[in-house]
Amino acid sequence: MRKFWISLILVTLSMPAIALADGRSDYRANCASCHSAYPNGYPDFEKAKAMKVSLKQLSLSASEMSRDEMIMITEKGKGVMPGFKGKLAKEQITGIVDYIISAVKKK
């Protein structure tokens, strides 16, 4: 029984790390092509110019949005950014946003 409780505690403690790992892979698959490979990095100037947006609009590290605002924009889209509601599950979208927030905080 003791092994069960230890295993349960270890699995529970590792859940946030697993969610961030999934957020990272979903970010890289769906967001990195425009926003850069890493959320705290700088987007490509030529790509921003071709999309007719400023680097600040693509830079996630410069964002002052709340978590809820980021989730809403990821779901609905904004400007040239498409919405991902219906393409990604709610859990994937929140995982991406949580990954972005954690990566930007480390900067």
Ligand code: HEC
Contents of the next structure:
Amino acid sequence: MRKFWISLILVTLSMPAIALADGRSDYRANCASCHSAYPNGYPDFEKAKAMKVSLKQLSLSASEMSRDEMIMITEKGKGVMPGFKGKLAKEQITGIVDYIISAVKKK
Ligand code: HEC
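Please could you give me the other form, the form predicted in complex with the named molecule, since above is the form predicted on its own?
Following is the full complex, with the preceding chain placed first.
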């Protein structure tokens, strides 16, 4: 019985870690407001205009960056885009980037 309670506690404790690594919901919470609801969706024209960038710059499906470059941009930011280092854990950032890559993959 003691083992049961210990494993129950361990399972409960590990749940936030699983939630943290959920790239899709982290994308929705942190990136969707500028980059559209889905990484392969069309960004909002008015938003792009307000930030003085082109739709192509906002469109993650048009990005030719490698995974490493995307991680770096997400950490440091680019132009009007804020950097997320310190706001998101490294695993969250890599989780988001992996989600973006899997969502925009054409092949
Ligand atoms: C405040 C709006 C805003 C938010 C929020 C935002 N971005 Fe951006 N992002 C931009 C803008 C604007 C650019 C284009 C910057 C430029 O080219 O000067 C950009 C560019 C990028 C690029 C580079 C694409 C390329 O090929 O040039 C990546 C990758 C990126 N964002 C990922 C993310 C991720 C991941 C998140 C969430 C963690 C995020 N962005 C949140 C506005 C935002």
